[in-house]
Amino acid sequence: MSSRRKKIYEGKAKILFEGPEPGTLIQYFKDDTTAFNATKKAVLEGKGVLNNRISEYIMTRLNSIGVQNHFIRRLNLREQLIKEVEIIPLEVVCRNIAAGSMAERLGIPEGQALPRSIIEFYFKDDKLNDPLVTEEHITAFNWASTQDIDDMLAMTLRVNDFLTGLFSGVGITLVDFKVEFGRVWENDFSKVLLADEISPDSCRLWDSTNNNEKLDKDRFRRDLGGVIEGYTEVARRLGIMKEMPTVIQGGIPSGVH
């Protein structure tokens, strides 16, 4: 369907298509998968179908909590109907247990529980490597307004409680999750929605029995193995499996069950 429509964006993991009426897009949903700033990059067959119905499944349960967002529906395998949105140009990142680059960054031994659940703004752009910034330089440089980190401060922390909670209850410990927010304007008056996606591809997600088996995009980073499977076990402990066509072939990797 899209490929008779006007490409608006393509990013690393997703492309954005003209949607059918006005203030509206396709996202479509690559087997693309990239790390270390598309540094390292694979195309992992499925990936793409797995990312569309986990994050429809995740972006809904939202939607009925209130924390308004930019999916309207999926409309096939790869494509969701989104609203068309004003990108605020932050990725926000929340951590509950120490992680990655904060792992690195502060030295905290991976697996360590925070404090209390941090969240933290990264400027996106490739080309500086997302460098972190703090409230300070997003106001100085207007990429949002107070009002606009109150909000996005807000529904980061409502996410958070939500899918702790909905992965805790399938034996999955989230430790992080990179969420991003756009703007849209009624009248003079804009509101922040969330945006982009919420799959294994933007959280950490670890067994929570199996000696923190991961079930994320940290398969593909560090060489791990058994990432479409990974993100399948997700998809089935969701229980959103049935309602998928099988896209991959074999069992779920040793160790992750």
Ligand code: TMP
Contents of the next structure:
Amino acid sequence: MSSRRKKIYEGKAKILFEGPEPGTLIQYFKDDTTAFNATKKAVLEGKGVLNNRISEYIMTRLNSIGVQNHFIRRLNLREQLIKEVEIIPLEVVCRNIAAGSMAERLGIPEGQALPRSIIEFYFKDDKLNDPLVTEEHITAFNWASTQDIDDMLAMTLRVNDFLTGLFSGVGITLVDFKVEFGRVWENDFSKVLLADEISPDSCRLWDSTNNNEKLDKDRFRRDLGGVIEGYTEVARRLGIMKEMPTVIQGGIPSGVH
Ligand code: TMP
Ligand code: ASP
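Rather than the form predicted alone that you just supplied, could I have the structure of the form predicted together with the named molecule?
Every component of the complex follows; first up is the chain already shown.
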């Protein structure tokens, strides 16, 4: 489908192609699924379609409350038109409940509510396994300015507040999530935009109506099975399944390209 376009970048779960006009890119969602820095890999049919649609929905809602982001519009099942940004090489993680690497690193039982939301920065470098870094590292090595950091913190907290409410309204607990940011330049000034994707690949989502069952990528990381079923349930709760292709609505995504 996209073979004639110039590929700008290929990541583990997405490909970026040149966009139709300057300052735009096309973000293509793959079915490829990885964990633990791609030491674990699979192709889960239909995942890209689900994440494209879920991320579109969330980015559109965030835009409507003033959280500026790179999303312009969805083009088809697997692709969306986005603004080209200069990605800030950080993964910004926000946590409400202890889980995953924080539970392990600090010896906190998974599922324990945190006294307040905690934001962490990881340096985006697969060769180094995305190490946890502090604001001191970020400014000393010029990955972002103090103003960029302030903007990222403020936007991440707004995303957290909004998503916590959105998901709790449909019986889902937002445990934690990861976001990425990029800069766009206007004259000599840069502005920070939310970028990348927000989907069950990048969030921990627990079903509060069903024993905190996991509806996110931990199903893959922890070999729980039913990964696509979990993502489909998230889309269903958000009310966006009715617009999904029938192969996915039927619960067995296959042959969706
Ligand atoms: P962690 O507990 O493994 O550090 O993950 C925290 C959150 O960030 C969780 O919602 C999953 C998400 N995440 C990513 O989106 N990409 C990553 O590379 C990692 C490690 C985590
Ligand atoms: N880091 C991502 C995850 O586990 C994917 C990967 O590491 O390959 O969510």
